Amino acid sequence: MDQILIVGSGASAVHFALTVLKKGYEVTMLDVGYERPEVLCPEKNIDELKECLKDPVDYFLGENFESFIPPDYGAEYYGFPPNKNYVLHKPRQFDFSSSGFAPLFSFAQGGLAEVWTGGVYALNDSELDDFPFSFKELLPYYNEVAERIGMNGAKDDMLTFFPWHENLMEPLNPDYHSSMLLSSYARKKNYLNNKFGFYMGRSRVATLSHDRNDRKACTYSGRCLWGCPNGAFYTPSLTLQECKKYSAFKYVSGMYVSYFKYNKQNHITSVMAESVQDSTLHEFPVNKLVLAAGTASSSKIFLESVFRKTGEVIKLTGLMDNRQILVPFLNLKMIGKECKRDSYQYHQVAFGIKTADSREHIHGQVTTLKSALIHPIIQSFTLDLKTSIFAFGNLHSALGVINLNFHDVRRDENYISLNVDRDFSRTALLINYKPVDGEKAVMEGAMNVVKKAFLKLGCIVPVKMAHIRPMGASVHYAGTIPMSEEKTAFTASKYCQSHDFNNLYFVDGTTFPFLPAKQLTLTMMANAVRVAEEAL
């Protein structure tokens, strides 16, 4: 069988490896690839993870506090954990300028989704209405991901938003203001559904929530944030690991690759990498290629291997983002209640709101606050230290933070390019990023509904305190290279073929020709098993 070259190990890419590994293909694979370092005191929780550190300081907020937030009140309401730094640790051969973007780029193995809340969200009709095929053409490949990386729902009220497939467990325990939350909104749907098209349930995670196969079930360690100690909680990393069983699969880590050269026929013959470590230029010859290292990286590569060849230096248009909006809540029920950290630290409760056009429905997930960093918060009070520690001590069973997601559609102001330097040598990535008109309009009005909807399940949501997250902040990064059954340039086939180039794939969101207001990583793993599956 042919030799499949894949460049990228995050969740697409191992995706699309271990299908064609089953298929009885040879796979390379390239990547940077920083490693996850050592799990500490795995076996102990939360609290007993501080007793057995050797410098909890350290491991909390960092070597140089660069987990600490200092007081801002635009700034996000969770601190970054020290150990999870080598996500977003960039090579030297990397650069990028962007105006109204805020990017995040990961090289390590597993990508960004080695850092992700885990939420796992099928795409209906009529959010699939852009692509060149239906959700019916895509179950299976749900299917088939939903029992490889162990997920969890419920059938529920969010069926409105997501569509049920097989191989979902049943949910992870709750804490108890999620279970709150859930309760209050069981005794007041009828209205919240019929006066603001709002409706609410159990989000789906990647989390086992029973054991399965050598991976353990959550244990409710309160380590989430910190990454979880035993595997219950989905990373692709998880899947590379199991790629590396096959004979045929070779992982070159250490490789930051750049461009790929191509002959007069457009038929990609090799692809060049740089040593990270030393800079030395590698050569990997090509049969099929395919580029799954994440939306910009992989634009990146397709300009840059352009530009080598004609010396043209062209824009690739229509990048897509999901704008998020973060403003925190207190639950007047939960005051003065005990906070329990032996839990789930992540969305256990995900809502919708509808609106006139389906493709449109805002989409939220709801964070109760357990054993995040508590700084950035505590900071937001307008009391003294000690009497803002005493009113958290009492409120902090009460809080949770709301994440509000909207769509997003491909525009030609919006567009992935290069900078090239005077004497044409080195490039960088350049990213530029306009919102659409009447987005704060559209903000507003969902905070609005937010506000009283959640009013009604009695938690004040000070909406003052939003924080509208920059564009790029959701790393839901699409539509560069879109999907399209026309033939034209830089876009792709039905199964994600370049027409540009024969023998060149993106199995990322490269191809997504729109991008609904939810977490994309578990459509572009199944796509990318469909890929996979169909094409070759």
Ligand SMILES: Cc1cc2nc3c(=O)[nH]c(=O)nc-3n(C[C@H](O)[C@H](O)[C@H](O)COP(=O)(O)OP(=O)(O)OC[C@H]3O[C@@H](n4cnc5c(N)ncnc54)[C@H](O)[C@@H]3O)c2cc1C
The other form holds:
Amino acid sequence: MDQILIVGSGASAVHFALTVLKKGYEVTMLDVGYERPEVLCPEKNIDELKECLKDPVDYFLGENFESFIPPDYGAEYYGFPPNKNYVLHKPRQFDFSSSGFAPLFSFAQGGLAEVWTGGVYALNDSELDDFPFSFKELLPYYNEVAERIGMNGAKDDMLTFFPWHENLMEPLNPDYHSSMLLSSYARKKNYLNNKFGFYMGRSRVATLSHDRNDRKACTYSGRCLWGCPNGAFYTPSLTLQECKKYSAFKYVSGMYVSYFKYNKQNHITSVMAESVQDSTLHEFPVNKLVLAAGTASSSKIFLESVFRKTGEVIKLTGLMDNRQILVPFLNLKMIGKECKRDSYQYHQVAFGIKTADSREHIHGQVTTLKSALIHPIIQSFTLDLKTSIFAFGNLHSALGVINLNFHDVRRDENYISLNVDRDFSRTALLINYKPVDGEKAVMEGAMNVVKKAFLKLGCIVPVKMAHIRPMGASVHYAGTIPMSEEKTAFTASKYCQSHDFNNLYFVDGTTFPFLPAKQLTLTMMANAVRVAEEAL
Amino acid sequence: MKKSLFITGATGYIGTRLLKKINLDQYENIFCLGRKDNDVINSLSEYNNFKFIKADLSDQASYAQYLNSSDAVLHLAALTGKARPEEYFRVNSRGTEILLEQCKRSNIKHFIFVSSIAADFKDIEGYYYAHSKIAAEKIIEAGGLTYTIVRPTMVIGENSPILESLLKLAKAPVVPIFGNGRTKVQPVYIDDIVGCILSIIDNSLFQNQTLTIAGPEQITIEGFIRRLHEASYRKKLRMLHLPVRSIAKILLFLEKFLLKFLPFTAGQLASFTNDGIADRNPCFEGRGLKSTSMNEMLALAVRPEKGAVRNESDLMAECELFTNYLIGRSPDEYIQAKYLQGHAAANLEKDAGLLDAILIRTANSNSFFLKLADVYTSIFYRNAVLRKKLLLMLAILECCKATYHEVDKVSNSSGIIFGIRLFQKAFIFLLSLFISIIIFSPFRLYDARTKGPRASAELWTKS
Ligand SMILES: Cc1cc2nc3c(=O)[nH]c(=O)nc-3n(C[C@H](O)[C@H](O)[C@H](O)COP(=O)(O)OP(=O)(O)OC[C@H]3O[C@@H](n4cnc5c(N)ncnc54)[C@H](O)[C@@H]3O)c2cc1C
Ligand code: SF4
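Given the form predicted on its own above, what does the protein look like in the form predicted in complex with the named molecule?
In what comes next, the whole complex appears, and the chain from above leads the way.
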């Protein structure tokens, strides 16, 4: 049978690979593939962990105290966990520059979703409007991916935004704060629905609420931020492990893919990769090439290949990302309650705000802060630190963070291209992004609704403390080579087959023609399975 | 055009430091010859234009091809420390000769040899290392290639061999000073040597010349040992002058049989009998290269013994005070060690100004003043170094098993009592704010007006 060469081992790559392996293809996966460090004290919950670790400060703050957040640091509410740094490590072959965009890249086994927060939301028909297929056509693949990753969700008011599919487990036990919010909502929902178009319910998360096969259900250890120790929380490296069980699967790590070579008929003949260890060049013959290196990296490989062959630097336009805003809030009913750290740490509550055009609805998630480091929050009080500790202790259980997400559309001014050295020896990825005019008004409108709706739920939202994250920070990149019915340059078919090179496929976000406010990864995985099933 | 550089002895002290500093992009290729690799070599090995050749100088065949494609050679390989005379000559003189022959065949354009100030010593009886270096210099001068010979004086840097042995000496309960201690040294910081060497290679400077590379200050050997002692140890310094010539004679005799067991050799005493200084220091003259002062060099290279320097014991006391202030208990050793480590890692005091110094000093008096400073900075100076220090303390406390409960707990008191506590806290806060404004505001105004040199930051170290 055919040979398939896949670049990347992220969420999209592994689900594509697993599907074609099941169909009997031979698969080679090229990856840089940095590995996760050993999990320490896997049996312990977050508090016991502090006792079990030999050097807890090293674990939580990092060897060089890189997760210590001093007051002049900026406004993110928590530092990046030191033991997840490997996910963002870059090989020396990779370089980039950007304007208006703060991009993240991963070269790890499993990719960025090794540090994701597991929100998994299927898109509905209106959100799929620009895609060349409907929800119904994608549904079997949502079902398949849900079965593979193990996810949960509830049939509640969020059905307004989140279509139902199969293989959803029942939700995790909510922590006390989340259930307080939900019960307040239940009492006020008519008002909130009618007045603000505001709906609330359980979020959908890629976490097991039951034991399944060899994975254990969530034990509510509270360690999510530092990496789930027992695989209850889904990350793509779990599926990579599954792929590795197939004898037809060859995983080649330590390889940075630079470009592909193609002939006069625009048929790709091989892929050129550089060893990360010794920079030696390796050539891999290509039958079918599948790029799943993440939208930015896949675009870079595409651009570099054209550049190497023709000397031409092209622009791939239409880059999209979700604008995100983080807003802290205080639930008055929770003040003075004990804060239980041993609970699931990412969002358990989601909400949506309707907009005139239903594709553009605003998507929100609520995290009740429990085991995250507290010194970044304590310092935000206008009190001396000693009094702040006292105040925080009594407010901790009442604190939460709202994460607001906005949709994005493809626009010509937002693009990915290359920067080329004067002597043509080195190229760097170049990203340019400008937010759409009128974005500010949309954000203010949304914050206003959030403020009022949450007040109704008994929460104070200090809008002044909102942190508008820079573009690029949400890491939902998409849209540079969109699916299109027309066979124009730099587009792809309904089956994500390149219109420029006949044996090239993209299965990551590259081909999305539209980016709804909901996180895209579930749809990316489902789409990868769809392409694997239908195109090959 | 970019050059290709061939380095021998790349894993030695100067070589390792040089490789850490070098910008690989500026060279076509860098070839390194050495007998065993190390971390720096391994980390560079992933670069395309870097190649490590594991071989001995005498093994020409294994490195000739790389010399053929090199423009310049930096010859660092040398035997130092304790060894037999014939070994010194085999490696330092004969080794240089072999390398030089091969360089001629490969048409090397510039041969840079790192010799030693010892080659300039007058009194070198029994100092075979110096003899072997002199011989090597002669071979190079007569060799017909374009050369530059550099003679570093005493090389000071983190763990530099000479520093290590002098520190060992300075640590002794009674520090032996050989001779009258009045011979002069002119220590030079390792990175400055590296800077000089690279600049000589890159710009093809000092062709067919021999030059000394020295630091900016001269000092007697006894004075220098005294400085080392101050920088690293707490105890009082006691010195004993010993007759250097007779000791050298005895050592010279013993070396024949007992070389392995001797703490040092007669030759190594040469620094006590010869001035190791440079009248001119051409590498630094008018060329904008950094020449690190002795103070700076010692601060960079000498790690103080635990609790040796006032600053470190101050930090321990500070940690004790802060922990007690924040959570009402004392830190254990682990927390103290982490505070020191975090303080250094976050380089907290680097931007401190006058107001910072005053706040830190005042806060260090006792918990009353600490409270005042804490309140003041929370309103008027949120990026204060003091606030950063307290936050670092808090960040550490929240990670540790013994203390995390204390920084994150609810007050389990009933409504009324809680109300009273709240009122009490608010009252104390406002009162403290009032007092702290009176105390600190003048300094704040002064600080804002002067904005001058920040030297005043030294104020906070208690005397
Ligand atoms: C903190 C955080 C939270 C997130 N939360 C969510 C969430 O809740 N819900 C959600 O849906 N999404 C979330 N995301 C986004 C999600 O992680 C990404 O959408 C997803 O990981 C993208 O997967 P991908 O397959 O496109 O590739 P990536 O994850 O980008 O992986 C790329 C893969 O390709 C390899 N690779 C890249 N370039 C090369 C090259 N040149 N040569 C060889 N190999 C290469 C890498 O090693 C890696 O294996 C989050 C992301 C972050 C950072
Ligand atoms: S998902 Fe989070 S809470 Fe659940 S077991 Fe994993 S780390 Fe613990």
